[in-house]
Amino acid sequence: MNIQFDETNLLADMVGRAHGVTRAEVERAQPKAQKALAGFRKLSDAGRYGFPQLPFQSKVVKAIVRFAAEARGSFDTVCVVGIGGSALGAWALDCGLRGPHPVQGAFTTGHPRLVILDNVDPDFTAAALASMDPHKTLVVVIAKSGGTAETVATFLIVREWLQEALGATAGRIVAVTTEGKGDLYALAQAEGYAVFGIPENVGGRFSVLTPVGLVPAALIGIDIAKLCRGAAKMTDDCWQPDLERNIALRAALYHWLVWTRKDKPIQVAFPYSNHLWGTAFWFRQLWAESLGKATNRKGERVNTGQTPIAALGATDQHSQVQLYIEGPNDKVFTFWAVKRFRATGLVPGTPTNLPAFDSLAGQSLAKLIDAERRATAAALTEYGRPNCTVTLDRVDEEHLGAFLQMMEFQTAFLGEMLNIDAFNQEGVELGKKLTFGLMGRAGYEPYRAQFAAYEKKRAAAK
């Protein structure tokens, strides 16, 4: 297992002083860095963020490839009832590993598809169960407090189509939800589904190697205990003081360089792999809402955070590029290279006595693609916007595994730089409090008044 970082095109010396860091402050700076490092294992240790332990869980792998193999051959769709952390690290892993929609191939029994039911729009759920058999589909329902409006709603959606086709649903719903608590649990209690439990210290937006991300991959098909020992190794690289080993560190260190100190308050994911492209849209719900806060760990008001955009390479040079290279110079890139792609696209060598044909006439899509990002980075750096560049051996289950547990650790290193809680979301509640009064749950109808204030506040604008 193989990745790099490389920092170059941060630097001063390649983008100038006005947008890039000077060697003099990353040396400054590395105290801080490694005073990220000791307060967030300090806090890990102590049991408080658990997504590092995650890796080195062995019984719930072995458990979760248990029922998979179980269940194996009875369902050629695995559909999943989830939204935000409970529906990005299923599709990254399946994207990553698998290939994106609509090219994996025929779905079977041994070949099951996925579908993700992340979003309440009517007409996209009556439309997803329209492309499903009710007895050849499988739904795990995954909420982490087991009463998220969106996924309960869709849910019970779901459970009808099940049980107008099937009658009784024990053996087609798997319940992914906090053990002992909420209303899912109880639920699935009651009607004997299956349950993994999600540990109380792993947040939605860490807990791709959890079951909420581990059994939608096995039941698929992926190799989830080579995705974890992936991500062993990396959480082992992640502990370590040594800046060039612990890349998640180095990186943490000059992306909080740059953001702050050059300001740079928008971040620019940019795969250059289809297959990394589920993982960049995972990418942006990690870093938003860990690292968008209104206050540090003091108490003071600091509305601090750093917007994440996903482009996708090479298909947004020609839709976004323009607006990197001419438009505000207020972005921070970060590209993600793969070393190896499974095929290489060979173009054909016949002659056309025609330039921009002959000239890339017996080369290959791998060339061309790498040749593409390298130029793009060329460019960026021309016009002094920093960037810099990640790179995987190739993407299979434990580059994939490394890379996801090495960017949650950036995360967590930068979140401790900043002084912030990188894994509470005050600012999310609030808006879920409004749509339970709206909906009329018990117990939130202050919430409702306070939307009936609001209404009326934009009536009198009007």
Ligand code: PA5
Given for the second form:
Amino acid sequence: MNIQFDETNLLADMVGRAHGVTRAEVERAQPKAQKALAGFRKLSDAGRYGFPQLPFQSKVVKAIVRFAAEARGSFDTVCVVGIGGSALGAWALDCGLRGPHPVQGAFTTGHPRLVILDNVDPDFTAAALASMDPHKTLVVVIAKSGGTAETVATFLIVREWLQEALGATAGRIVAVTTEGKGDLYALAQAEGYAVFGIPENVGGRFSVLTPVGLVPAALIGIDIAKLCRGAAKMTDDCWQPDLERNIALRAALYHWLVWTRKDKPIQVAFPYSNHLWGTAFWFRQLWAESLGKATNRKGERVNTGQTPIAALGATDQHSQVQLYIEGPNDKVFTFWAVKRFRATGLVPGTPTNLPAFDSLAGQSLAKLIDAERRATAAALTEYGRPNCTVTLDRVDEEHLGAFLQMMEFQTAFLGEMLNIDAFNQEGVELGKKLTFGLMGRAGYEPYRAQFAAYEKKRAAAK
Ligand code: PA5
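Just the form predicted on its own so far, so send over the form predicted together with the ligand.
The next block holds the full complex; its first chain is the one shown before.
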């Protein structure tokens, strides 16, 4: 397993002192990074945050592998009903290891596909249901809280769709939720679904290596033991004080400096790989929800956060790079490079006597996408735009498991450096409660009243 972090283009020597970090600044920040490592280690060892332990839970992995092996052959579609942290991990794994949509190829009972119902757009839900055969669909409903409005509403539709077609749902529904708590757990018990638990100390966006990501992954044929093996290796590195080995801590240190000292409130995740496109969306949630906070741990108002953007190379060179090069210098770019693609994409060498064609004939798409990334990094650097690169040797189970774990550690370390709680998400609560109020849920009447007051204010402002 080989993942590297290259910070050279974040240095003042490359992009100038106004936008890049000096070696002296890096030196001065070292104790802060080491403090973040020690502080996070303490919290993790005390059991407050559970994601670092996940790759070592071999019993959970074995139970999921056994379950998937027993179910195999009875479905050609795995339908995940979940949202946010309960959906994006599965999407990242599916896209990363089985190929980007829509080019995954034919799905069969031997090669099932993944359909994720993570939105309550009625047209999307209807179209998805119309595309699935209830006799060949295994539904995985995922909600840590057990009561998320979007998940519950969609699940009730899917459950009825199964019941109408099959007469019963026995053996067709798996629930992933907090064991012993919440309405989904209660329903699963009452209706006899298989249940996999989510540890209390792992929040949605850090849960890809719990059953939240592992159950769908195993069901579509991903080797989850290898995924955890890669994540375990990365975890060992992430506990090391040596920044050469601990690339998550090194990356956190540089990102903290560039963000807070060089005023870069935007982070562009720039994978040059369609397989990593799903992971970019997973990362967006991780970065936004973990680091966007109103207060620090002392209770002081900080309203901090770095807005994550997902851009796909080379495609978005033709839609975003103009802004990135000439627009405001308020971004830091992280290229995600892949050294070895599965295919080469050899460009036929037949001459045409046309320079645009002949200059590329006989070369390969692998070489071209690599050149495009390096050229874009060089162009950004020339314009004083700080950028760095994470390189994965290839996108397989071990590397993806390690990469996801690296990103989670990097986020946790950065949270420590900012002295914020990277693991809560108070900010999304009000919208959820107002929705419950609007949908008439008992106990949420004050939120309905709050919404009515807001509407009144709007009417007066018009
Ligand atoms: O990161 C998080 O905690 C959130 O994005 C949740 O995953 C999301 O709100 C879904 O919650 P639940 O799993 O309870 O349905």
